[in-house]
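A lone chain, given as structure tokens: the form predicted on its own.
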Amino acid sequence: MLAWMFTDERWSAARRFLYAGALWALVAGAYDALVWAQRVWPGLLADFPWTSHGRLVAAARDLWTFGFLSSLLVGAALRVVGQGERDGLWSEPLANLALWLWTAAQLLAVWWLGAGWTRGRPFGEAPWPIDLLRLASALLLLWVVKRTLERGAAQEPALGSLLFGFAALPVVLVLGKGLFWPFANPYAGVVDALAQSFLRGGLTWLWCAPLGAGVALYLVAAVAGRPPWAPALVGAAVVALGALAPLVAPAAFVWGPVPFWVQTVGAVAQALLLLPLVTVLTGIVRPLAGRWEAVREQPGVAFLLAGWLAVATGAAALALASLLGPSRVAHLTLWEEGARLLVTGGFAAVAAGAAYTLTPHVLGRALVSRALAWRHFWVLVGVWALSVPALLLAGLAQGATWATGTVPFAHGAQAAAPFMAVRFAGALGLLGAHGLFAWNLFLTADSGEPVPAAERELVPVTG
């Protein structure tokens, strides 16, 4: 049993992280659908404590961030990091240990959040034992990635971005959740609010963004058979992303109880964040110039492009909401839900695209059905096309109603009800898309056509 759990088989940890991500995608999609169903029908399952709205929201956020997105992105990142040297990971057993710790933490999180035990921190509700398991797993992953890259892999912006993401996660967990004193909340008042905002922004821009950028930059260049575009410029963009992301947290407190200069720093950082994001997007697109057939032949590449475009667009919507004028209408409304759906949905597309692209290189089998992958893609795009405008319009309707100062609060909520019904339909669409993804991945693992060993390598052209 132990030999199977901590095997040294090449790419076993990456493969298992991808499998785990596909399974957690289904669970996260189900929880998300229940959350939005209750927002449309507030009495739904209201008599059962385990399905109360607050517990479902907490579990859905945790599943989406740590179960679905993190597992897929980590699996893809481990494959890319190991491929950089063509020797695999420095230690597959340690990477597998990190997988089991991460999975145990996620299982416990679903249980304890459903039971109502929470630290009460948005996007970080999981109790301290789960935090410590995740921190241990993150440190193991960082050690494995660092030692792998020390063996002499090429110093590419993509690999540097991945290393930065693995190094940033422990910092985000320790500072955002106060794990330097895990048994109780060490923060209070405004500092606590800023720490919670830092946790939410850190998980997005210091964890998912560097991993998503590194994976997308590496895979697209490798599929296109071209060297990475402008490595120095893209490397500078990754550095800028790391420098700006910690400063974004105060953008959530425009017109709030923090000094005005702190609000200004957050709003400016949120706007400037667009520059590195667009630079990374350019670095992803440029290797495909003149070789767009790769997009038609590789649905995973389409996911990577569309996902990163959605991330940049969502960041622009968040930046707009942090400005003093627009924030009077958009701040603390469903506008922000729409923007974050683009950001998190974009990272979900990047994660799924990486899994599709890496299937023959991790599972050793060709993808069973490209048609299913393309259906997944178009369902995802359709959900964005319906849900995002609905949430943005709902946010404007709420903000315009509340800004008058004379209309009861409940009227703003009622004005958003039809738009939330559209978002519920989108949640069902996302659940179906996750089902297509998981079915395709596991069917490939079971009955996909074996790929020759020589074709399992995936290395960008250098020079």
Contents of the next structure:
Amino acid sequence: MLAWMFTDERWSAARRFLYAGALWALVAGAYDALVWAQRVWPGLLADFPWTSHGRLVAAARDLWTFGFLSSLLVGAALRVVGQGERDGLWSEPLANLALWLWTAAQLLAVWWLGAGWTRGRPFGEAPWPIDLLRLASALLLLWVVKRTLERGAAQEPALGSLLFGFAALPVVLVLGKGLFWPFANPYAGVVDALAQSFLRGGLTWLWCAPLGAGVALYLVAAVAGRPPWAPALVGAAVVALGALAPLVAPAAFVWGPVPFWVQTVGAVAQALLLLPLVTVLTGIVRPLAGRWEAVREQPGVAFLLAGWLAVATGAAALALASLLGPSRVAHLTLWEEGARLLVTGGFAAVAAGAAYTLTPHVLGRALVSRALAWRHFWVLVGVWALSVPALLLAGLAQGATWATGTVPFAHGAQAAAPFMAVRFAGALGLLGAHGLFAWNLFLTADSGEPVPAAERELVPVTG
Amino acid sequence: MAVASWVRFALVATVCGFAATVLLPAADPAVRAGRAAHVAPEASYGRWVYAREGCVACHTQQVRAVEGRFGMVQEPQDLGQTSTPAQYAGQNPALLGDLRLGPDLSHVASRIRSADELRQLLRSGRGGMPPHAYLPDRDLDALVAYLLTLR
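I have the form predicted on its own already, so could you send the form predicted in complex with its partner chain?
Below is the whole assembly, all chains and molecules, this chain first.
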């Protein structure tokens, strides 16, 4: 049993992280659908504490970030990092240990958040034993990735971006959750609110973004068979991401009860964050110039492109909501939910695209059905096209009714209700898309056509 | 490994950014002006129930500067005075919230006619708010006691 759990088989950890991600995608999709169903029918399953709305929201947020997105991105990142000299990871058993710790933490999080054991913060609420498990797993992953990269002379910004993501996660967890004193929240008052916002922003822009950028930049260049575009500029973008992402935290409190100078820093940083994101997007698009057939042939590449486009668009919508004028009607409303759906959905697309592209290189088998992958893609695009405008409009309707000062709050809520029904339909679409993804991946693992050994290697990308 | 140096630089920038936007505001006079208010044990437990049940997923506790003038839940200007950083002193966790699907609760006690009305609302729900009939009486009473402290 132990030998199986901590096997040193090449790419076993990456493969297992991808499997875990596909499974968590289904669970996260189901929680998300239930959350939005309850927003349309508030009495649904409200008689049970485990399915009460507040607890479901906490669990859904945790599942999306740590279960679904993180598992898939880590799986893809480990495969890309291990490419170095084609020797695999520095230590597969340690990477597998990180996988089991991560998975155990996720199982406990779903259980405990449902049972009502929480830190009580609105984002990243898991209690401290789960945080410590995740921190241990993150440190193990950082160690394995760092030692793996040290074996080679890798200078690609994509690999640097991955290393930064793995190094930033422990920092985000320790500072954002106050894990330097894990048994009680060391922050209080406005500082705690800012730390919560830092945690939320950190998990998005310091964890998902560097991993998503590294994986996408590397895979697109590998598929196109071209060197990465402007390595120095992309490297600078990753540094800018690291510098700007923590400054974004106060943008959640524009017009709110934090000192005005902090709000200003947050709003400016939120706008400037677009620069590194657009630079990464450009770095993904440029190697494909003149090779657009790669997008048609490989659905994974289309996912990577569309995902980063969604991330950049969502970040722009968040930046708009942080400006003093628009924030009057957009902030605290469903506008921000729409923007975040684009950002997290974008990273979900990047994660799925990486998994599709890496199938032969991790599972050793060709993807069973490209048609299913394309269906997944178009369902995802359809969900964005339907849900995001609905949420943005709902947010504006809410904000406009608040701003009049003459319309009761309940009327504003009623105005948003039809849009939330659209978002619920989108949640069902997302769940279906995750089902297609998991089905395709597990079918490939089970009965996909084996690819020759030579084709299992990724094309090395050098700057 | 050449990338290690700029990765280290990015990490240092991250930590400095955290210090600037999360820790430094603690030294701002507007934040330091507040002192943690005394909360009765039942209300304190009720605050924990509020956090445990995820009320913060739909309710904010922050009246923004733009809303202090014209915000409205039932009657004009009933949202109450604009929130200040000092009001949150000692609150752990801070429950400002980031999405307002239900009304802001910063001054909810000033809008409620009686504890019974509030208890009934929590039990059976209203409008978009789900019922919380599963809550034991002790938790419900504590939650009501906490909400009544929000004046």
